[in-house]
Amino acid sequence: MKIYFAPFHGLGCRQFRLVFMKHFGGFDAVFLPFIPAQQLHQLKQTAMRDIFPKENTCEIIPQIIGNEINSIVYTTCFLYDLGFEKVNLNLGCPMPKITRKRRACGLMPFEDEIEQIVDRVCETSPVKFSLKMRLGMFSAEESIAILNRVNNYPLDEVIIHARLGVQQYEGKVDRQAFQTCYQVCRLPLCYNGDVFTKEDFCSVIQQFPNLRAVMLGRGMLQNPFLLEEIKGNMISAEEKNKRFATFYQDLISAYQQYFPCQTIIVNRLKELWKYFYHFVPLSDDGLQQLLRQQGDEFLSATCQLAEKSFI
């Protein structure tokens, strides 16, 4: 059973990823935040700089987003030429500004178009191509329709987040609907969605024993030691405190070396603290007070919290 690290668009930049993997690594593969599928003259250096040069921490799988076949084929081949043997197509992002353009999860109701994309990529590129999707945008019937279309193609795998796009990240995952996908899919399958504890992980693999992999996402940000706990490592609260505080200082240093101003650094750290606060002595009201702080005041307060983590 492989364990993957999910892409975090807007959070999982290269600087965060390298520092996080240094302190909490051990994944079989890390999926990168999506880049838009484009032709050569349209590819933005700002989008590409997050994936190049290629990292050696573990297997790194870039992810692309789009709905135009030629651009998807071109970008896939471009990434393969850079040395990436695997490329993933994002059909799962539920954000309205993405889905209303019929991209990501917004493309899921159109199984004809998805099959055409898969057909062209498999025909023209030697890359190992995979799909990351949801149960559907509006209905779990969408994922079944897609699986029935792509089952006969040589896809590397299919990753399914067990929610609908209209849910975004609210409500519960639907394991019953995922069970239907599990029965229909003849391709290697990965489960994604609400694995926050070792017990959650064990429950998933007990219910779906033939999965290729489980993908960890928000659970790793709410508990950076989750992967080690799944693997059976016993870590004391004292060690967790020390390791997280060191990680956080390294992260601030990495951001300070890369981002041009403190405002950007603080804003990125604030997004992360919406997850980190789960394991420090901080209430919901305390989080809101923290997020209202700015500049050095915020950095000082969070460094103190990092020292008190996992008490």
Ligand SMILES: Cc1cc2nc3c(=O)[nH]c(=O)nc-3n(C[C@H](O)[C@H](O)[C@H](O)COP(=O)(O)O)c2cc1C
Second form
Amino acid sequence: MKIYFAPFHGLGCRQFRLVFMKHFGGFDAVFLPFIPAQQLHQLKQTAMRDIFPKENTCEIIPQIIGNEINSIVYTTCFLYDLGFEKVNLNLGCPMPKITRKRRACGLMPFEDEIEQIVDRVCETSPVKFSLKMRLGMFSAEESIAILNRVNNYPLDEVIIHARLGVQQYEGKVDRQAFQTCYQVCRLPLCYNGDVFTKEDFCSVIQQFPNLRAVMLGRGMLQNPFLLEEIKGNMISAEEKNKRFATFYQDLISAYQQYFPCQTIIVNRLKELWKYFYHFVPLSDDGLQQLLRQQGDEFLSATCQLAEKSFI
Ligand SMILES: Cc1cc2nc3c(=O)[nH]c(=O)nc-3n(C[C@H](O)[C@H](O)[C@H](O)COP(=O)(O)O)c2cc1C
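Could you present the same protein in the form predicted in complex with this ligand, rather than the form predicted on its own shown above?
Then the entire complex follows, led off by the chain already shown.
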């Protein structure tokens, strides 16, 4: 059973990934946050700088978003030429500004279009192509319709976040609906959604023993030691505390070297603290107060919190 690190657009930038993987690595693959599928002249430099050159921490799989076949084929070939053997298509992002344009999860109700994309990429692009989707945008029948269309293509794998797009990140994952996907899918399948503890992981693999992989997402941010715990490592609170504090110092240094101004750094860190606050002594109100702080005040408050993590 492989374990993957989920893509995090806006949070999981290159600097974050490099530092995070240095301190908490060991994944079989890391999926990169999505970049828009474009023709070469439109590919954004900032997006490319985030993914290239390829990190050498473990298998790195870039992800694209879009619905225009030629751009998708073009981008997959371009990424292949840059040294990425695998490329993933995002069919899961639920943000209305994206789904409204029939992209990401917004494309899930249109299985004809998805089949056409898969058909063309499999026919013309050398990459190993995979899909990351949800159970559906509006209904879990959408994933079943898609699986029935793509089952016979040589896709590398299908990753399913066991929620609907309309749920965003709320409500429960629907393991029963995922069970139907598990039965229908003849391609290598990866489970994703709400794996926050070792117990969650064990119950997923017990229920779905033939999965190729499980993808860890927010669970890793709420507990950066989750992967090691899943692998059976016992880590004392004292060691966790020391390691997290060192990681956090490294992260700030990496951001300071890369980002041009402190506001960007602080804003990026604030997004992370919405997850990190789970393992420091901070109430919900305390978090809101922390997020109102700016500049040096925020940096020094979070460094102090990192020193008190896991205790
Ligand atoms: C802030 C944020 C950014 C995300 N960015 C991406 C993305 O770029 N591509 C993608 O496929 N999923 C993205 N996701 C979804 C996660 O990769 C994952 O599928 C989702 O969080 C469910 O897994 P989890 O419950 O283990 O977190 C994002 C999620 C969050 C919270």
